[in-house]
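What follows is a single chain, given as structure tokens, in the form predicted alone.
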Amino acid sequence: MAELENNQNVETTVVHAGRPERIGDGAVNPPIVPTSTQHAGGQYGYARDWSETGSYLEEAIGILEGGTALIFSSGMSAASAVFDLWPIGTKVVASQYSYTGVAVRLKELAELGRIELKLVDVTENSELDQVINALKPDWVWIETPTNPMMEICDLRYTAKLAHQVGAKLLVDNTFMTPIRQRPIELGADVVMHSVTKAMSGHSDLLMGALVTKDQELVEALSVRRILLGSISSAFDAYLALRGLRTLAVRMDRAEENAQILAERLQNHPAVKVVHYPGLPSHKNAGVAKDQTSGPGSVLSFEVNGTATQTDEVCENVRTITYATSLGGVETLMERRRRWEKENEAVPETLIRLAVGIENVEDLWRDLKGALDPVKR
């Protein structure tokens, strides 16, 4: 991972970025300023425009990702701010597998005639080349790893293709966080996060973020945030910044656990296949190793059985939590196709496992116990 400001490594920066000025008897942590109204005479004047507590979090995220950050009330509100910039007829290339909310919204915009949408297999550079050069999109929207299939996209190559046709590249970096992957350094124009997930890390808030070095985009997205009313609360910003401080150590522990579980799962007779970039069997493991500093803490696997049996696996865990979401200190799992709007190409028996920081032997005992009864 590249060094950041003042030659600090990211593990140090995540602890110290976004703090108040160091003065005698001053606070080490930013204050929670719960106000909707601000005195006249300043730059902003209203909390929908700017939040003092939120500004510290934006500073930290911006430093970590290498741009200017804006926080939003959820990941989907951050995505919606970008969608709201697109005039009718905007051409968009996107991952064939994406977070459900984004995928559904892109499809809706296409069906409404707002955008021209082309979905692509982001693991194949030749397909990316063909589609981007044929469509000449305005935007390329990429997740890597993709949700929930854990596919890896070559970001340097994709950025080059996008820029050759004048497109902007947006990368959803929720799974990897800037601790493991920094898309702007790889050529991305905009980075998106669901701060709800690993960035805050405790499953207790909703928040999104966008980061870019393009100041015109910063201004445009800031206006969208104001008009869409999607600013975050001071308390949520405080919680997110508090959680961010431990991101590096949480990611280290959760990733270590995920690697062990992935290796054991691929040898369990009730498991058909494991999708995890930390395994040599992963299609683009080499690309992942080149552009990240680790494979992350999320994996998915397919049960060698039926959808009903897969549901039973999720229902029978006791230490692991059967729930949606990811990136918290607790391990979560679910069958993704239980959601009506999930991509129909996702296998019915696929389980997404978002690994937390518990003792890995406890996690494996629980997971193995739920898998062992699956009839084969």
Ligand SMILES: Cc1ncc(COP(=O)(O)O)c(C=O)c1O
Second form
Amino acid sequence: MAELENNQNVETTVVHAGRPERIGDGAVNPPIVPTSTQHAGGQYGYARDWSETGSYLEEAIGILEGGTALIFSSGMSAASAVFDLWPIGTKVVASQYSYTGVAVRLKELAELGRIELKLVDVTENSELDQVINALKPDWVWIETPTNPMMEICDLRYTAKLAHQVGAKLLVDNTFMTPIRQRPIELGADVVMHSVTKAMSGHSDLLMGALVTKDQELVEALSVRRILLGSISSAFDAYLALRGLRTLAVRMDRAEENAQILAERLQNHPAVKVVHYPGLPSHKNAGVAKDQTSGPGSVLSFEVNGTATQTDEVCENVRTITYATSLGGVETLMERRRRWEKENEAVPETLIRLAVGIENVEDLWRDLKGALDPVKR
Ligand SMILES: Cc1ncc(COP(=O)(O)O)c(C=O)c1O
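Now that we've seen the form predicted alone, could you pull up the form predicted together with the ligand?
To see the whole picture, the full complex is given below, headed by that same chain.
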């Protein structure tokens, strides 16, 4: 496979990483290789162990994040491969807000007596310090920004704390992507992705990824992937790589839209508060600025009204899609507490707005039209 030159900008790398060798009449794109088995005599031999198409995507994600990447059938299956590494009694510190599926599973593992779990406010370095030094965890599991409260964690500080007590730091980089934040450079041991989201970008597949520089961990995680049967298909790997090519331009446009919408929402009388690291009012806007190259395309806001009125806002948009998920080219929004398993500390009137690449004036007209009728 083609080697990338050092010192390349990420916007270039995302276009060129993970392509076949440049040889006469060779394809510029990787082949889709749908097979469940491979001829004997090679390194792998079976498609649960390795995917030829997937290996191109893994090369691209690995270069972008700065480690070796493994792809999984979903973000949750990537997370599950890590959970599956943990012996009984593993001590884990995690964000008090995080993606519902991860939060529910961590809580389940704690209730089953398999892990000791402590949840923290990741926006407070002193709390992280106190909890990590008291528990001396084996793993620290962080999202930044957190889903859906958009809190920012100081990754350099957290990595230092984790390493002082011998813990590994895992960072879910789904919201930022390596275009905006590179956690391994900031000290993380493992990066996790829901590739389903911005990395692939078109809401047409499910995929996850784990990236680490630790080769022992790569081996262990790839065994978990084989035994859990959680590799993704050749078709999905192809689609994800095709989507990844435009990540930088999608991110630029969606983020520009998100910034404008966040500022306008903040001034709308039906909005109580906007959570977006691109706003100076955000608690850790300075940390975000320091460790990322932009605030990203997702924001959340609280409606000045009831849960029913918040549902009505979601039902009344016409251009924006009322649906879960994020990171696609189309703008999606939902009231997060419509999900029974969502963290009860998330306000009932909180809407997560996953901004896409449409014309921002069309988005604003739609959003304003849905918010204006909210009676206060
Ligand atoms: C931050 C974050 N991590 C992980 C996941 C889980 O990914 P998947 O839905 O691909 O399993 C999600 C899904 O919404 C997410 O938002």
